[in-house]
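Here we start with a single chain on its own, the form predicted alone, put down as structure tokens.
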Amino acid sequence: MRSLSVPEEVARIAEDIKTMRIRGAGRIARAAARALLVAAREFRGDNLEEFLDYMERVAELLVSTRPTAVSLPNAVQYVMRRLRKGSYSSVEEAKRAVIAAAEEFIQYSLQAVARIGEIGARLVRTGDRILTHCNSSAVESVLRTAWRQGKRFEVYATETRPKFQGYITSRDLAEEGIPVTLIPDATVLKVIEEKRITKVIVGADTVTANGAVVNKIGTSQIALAARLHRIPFIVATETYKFSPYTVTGQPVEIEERDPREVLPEPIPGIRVRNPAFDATPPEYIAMIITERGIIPPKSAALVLWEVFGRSPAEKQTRISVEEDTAS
């Protein structure tokens, strides 16, 4: 394969996704769509085959940046589907198709977050004490919408080590005027017991066909604590984070990040593990809020069927979002 030369903005987006300067599965997906748009717009030349090859290599670069959040390959495939399935007579025509698909995805993603906020706000009650983990646009949308509806509640946000995404959540909620308390991850059980948490609401990086939720490391422990105290554990996420690849049993790769995020200065004789995500089993999850409505985890396969246009029972080695007919 020839070396890939991409516009500076595309290279920067790819690097920002890889290094987590762009965080959150939804933001990552929109950034990837934006990168494809920029790549198409900035291509110079009139050879259609060269353009198609160039876009495939840009798509491969973007997908390689983060292995776990399925929103990234789903966003890339959504845009590339238009290019792969179309019949174009010129580079300019193909460019327009890529740009239109990228803009459609970004708009749909933003609308999905807003819709999740509207649906999820119905579950929030005045007097609630809500625990959240990491940083999720969908969760923030739920809380912000409920607050603007006049409901009054308080939020406890974990720091979310080692990258401290909880700082972002706390800042965003505080700016909205929502009472928020930032807590170390290790205090979750104590806070649940002492503060009488009424709900846990978290986002998702991937939802599997059996309803398990892959999210920031530490999520499954919070779910276990919530289950112990009979507290509803709720997930808020867009349907493009449901993984079609898991229908036939393909496992979700859990990203293992740089040990220096945990221990900046290595100490001889000490090894460091830094998995970025974990999986929460469906039986720990009360419900999943999507832009299409609220579903039980066991209905994840039906969502995949609806969104990706395939029966969960159909056997194939890999289902691609290229076959999406829903959005």
Contents of the next structure:
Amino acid sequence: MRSLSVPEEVARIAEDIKTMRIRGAGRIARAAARALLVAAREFRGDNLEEFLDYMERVAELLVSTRPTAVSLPNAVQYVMRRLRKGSYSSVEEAKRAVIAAAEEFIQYSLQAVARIGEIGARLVRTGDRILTHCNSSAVESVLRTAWRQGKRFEVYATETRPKFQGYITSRDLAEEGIPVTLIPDATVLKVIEEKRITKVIVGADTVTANGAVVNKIGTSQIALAARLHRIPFIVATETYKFSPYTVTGQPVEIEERDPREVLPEPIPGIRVRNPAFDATPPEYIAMIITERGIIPPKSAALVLWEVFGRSPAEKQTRISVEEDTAS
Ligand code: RUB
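Having seen the form predicted alone, could you give me the form predicted together with ribulose-1,5-diphosphate?
What follows is the entire complex, opening with the chain shown before.
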């Protein structure tokens, strides 16, 4: 473990991603790009080698904050690849490359979420009863766009234990005027049966090369319930959540979070498991809405080819952070 001094805002972003004050795969990616931008902007010195080494270490720090959402390393690699590929005569020039790439990524990401909204809204019909899980900006974009187009439907949002992101979804949708019902996670099958849910739409943290979707824990159970009742299970996700690492067979690491999120006070003799994500196999997924269009999950490899080309997935190492407000 090597330690690293970074500007306060960079340390705060890293900490906020770790502690989930910044959460959701898209937001995490944009925050990481922003952190690289700030790190570059605030770098003091004129030694190019030092700057390049420093940026690599900031990149490693950011990637080590949460393991599952591939949007994080993809955002970081997007910026860092630009830096690595260029040839610079000064630190200022190299800084400009980082800043431009980070701004470009953030802009692309925001536009992608809006585009997913437009494309996904075409699938929403008046009279739909849509079930969603956790809190996804991409899903919210679909629902908000459809609602603003005048379609009238209702949403069932799971609480999403143990961190209750379903409350964020419920509040956001209610603010838009969309009728929303908050339900405990364990009621999904009953609600699907009783309320005759017409579609499930969820977001993604990672899409693998074979079209499996890694999303908030509980997603795969909902997919099973949807399959049982022949309801389309739909995923809304930006293409930077497709994982180039899985092309070479690297498994997706499922984050195991603090047991205290489940059981705040330990009880002797009781063990707690708290995996934060699970994988839904492609067979259970009707379609994936991306900013480039709607694809069947089996076409995930084609998206990866189109978005990432042949570039080999680079492995990141972990380092610890030391806040240095003076830098
Ligand atoms: C969030 C989660 C979301 C995806 C997609 O998990 O699983 O469904 O990240 O979200 P956590 P978005 O709260 O643990 O980060 O569409 O906003 O990227």
